[in-house]
Amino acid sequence: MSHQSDPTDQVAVADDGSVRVIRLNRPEKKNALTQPMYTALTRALHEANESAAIRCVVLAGAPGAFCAGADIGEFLESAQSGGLRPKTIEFLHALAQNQKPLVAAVGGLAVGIGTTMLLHCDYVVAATGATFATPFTRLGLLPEAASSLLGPRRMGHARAFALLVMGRPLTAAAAKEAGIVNDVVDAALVEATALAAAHEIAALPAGAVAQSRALLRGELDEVVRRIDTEAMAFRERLQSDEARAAFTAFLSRRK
């Protein structure tokens, strides 16, 4: 593996044969993602789509964890100054419009964006004890990553409801019957397993495969819109009386 210099250290990115592995490491906090995590995201990305050399993305995260969303910190500052901020739009369209096939190893837990952007994989592995939530709602905000969307699309309206609407989370067996899981394994088989499957994407002709995954996932601009729409909506719901109390019961909670 040729290992790849990252100034936040939060995100490693390793180059192995065909396939970039894009690893959230900042396992004290779970791996919550602060602005430079984003930006870090963010530019693996573009690096992965504009290099011929490689065929697939891996996301991966720590075992135990996979991502717990948002820094909590950064996301109540957010609160305060108005919006989701623009690293983390920039991530979101990087994610929606990647040309590379993306494979995710989901070690545990995947909360708030840890869960919707899985969304935009294509091959998810799961531990056995993962579990995916989206406790938007409880904080007087609404799902984002163009979750509306794909959620509904990957498992239907009813799954989709009380995961992003009701906030019930799901096992990593449930997460596979609703369609955002391929397999599901034990936590030690994780990385190994996607790895697996990335470099089975990465064997494939390239051109086909780009060109068959393009049609599966349909009109990106359709999805693009949608994470503008969902950010500008998340952006009043933050300034929202319910959001306000929502985070002063949160802190309180944290004390």
Ligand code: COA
Second form
Amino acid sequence: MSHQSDPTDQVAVADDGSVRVIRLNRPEKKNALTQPMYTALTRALHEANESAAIRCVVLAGAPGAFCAGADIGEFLESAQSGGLRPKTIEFLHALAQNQKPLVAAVGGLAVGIGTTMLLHCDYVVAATGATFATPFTRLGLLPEAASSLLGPRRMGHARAFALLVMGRPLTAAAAKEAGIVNDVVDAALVEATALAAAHEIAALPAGAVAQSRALLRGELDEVVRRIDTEAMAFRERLQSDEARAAFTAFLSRRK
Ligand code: COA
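Can you switch from the form predicted alone and show the form predicted together with the named molecule instead?
Then the entire complex follows, led off by the chain already shown.
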């Protein structure tokens, strides 16, 4: 694999032939996403789009933790400064508008945006012990990343409501049952299985894959508009007393 450096070091990009692996690399915080990490993710996706040599992208995390969601400390900071999270929104746009097939390797927990970004992926491999949770309302927030559109579309309203509004977690098996995960494998096999799927996709005629994918995904503008609608409401919710209390409780919890 050839390696490219990244300004934050908390997102690592490496190519394996025609497959680009974008790895969240903040394991000490369970890969909670900061604004610099969103910037690096956006850049990595844009670069993959622009490279004719890259035919598929794998999103990966750390063993046991794919992504614990947005950094709650940053949530609190942005709540205090007006709720703006420009790098998050740029990343969500890049994710929705990404042209290359996206495979995810979920080695463990996937929380908040760690789960909702998977709704933009084309193939998801999860470890047997992985869990998928979106505790948005418990944090005084609401679903984002167009999950209010893609969630019901992918799994039906009943299951989407339990996940996205009630905040009930899904096991890997339940996520597969719900249609947001393709393969559930032993933790040690997650990355190899995801890479194999990515190479399988990369070996297909790229033009035919791109057009087929675009047809399956449907109207892009609708997804981008939903990201923006959610983001406006999310910004207000970030500044609510409910949200501030939840963030402070998380940040001051004793373990
Ligand atoms: N934002 C900021 N820090 C986070 C974080 C997040 N979303 N998720 C985890 N961390 C930090 C923890 O505060 C802890 O930091 P510390 O070691 O300095 O205390 C470190 O990452 C490890 O997390 P810890 O809680 O000790 O691991 P765990 O295995 O017991 O629990 C989680 C993992 C993900 C269940 C738990 O950390 C959690 O609930 N995180 C918040 C998830 C969340 O609500 N995300 C936002 C969704 S919108």
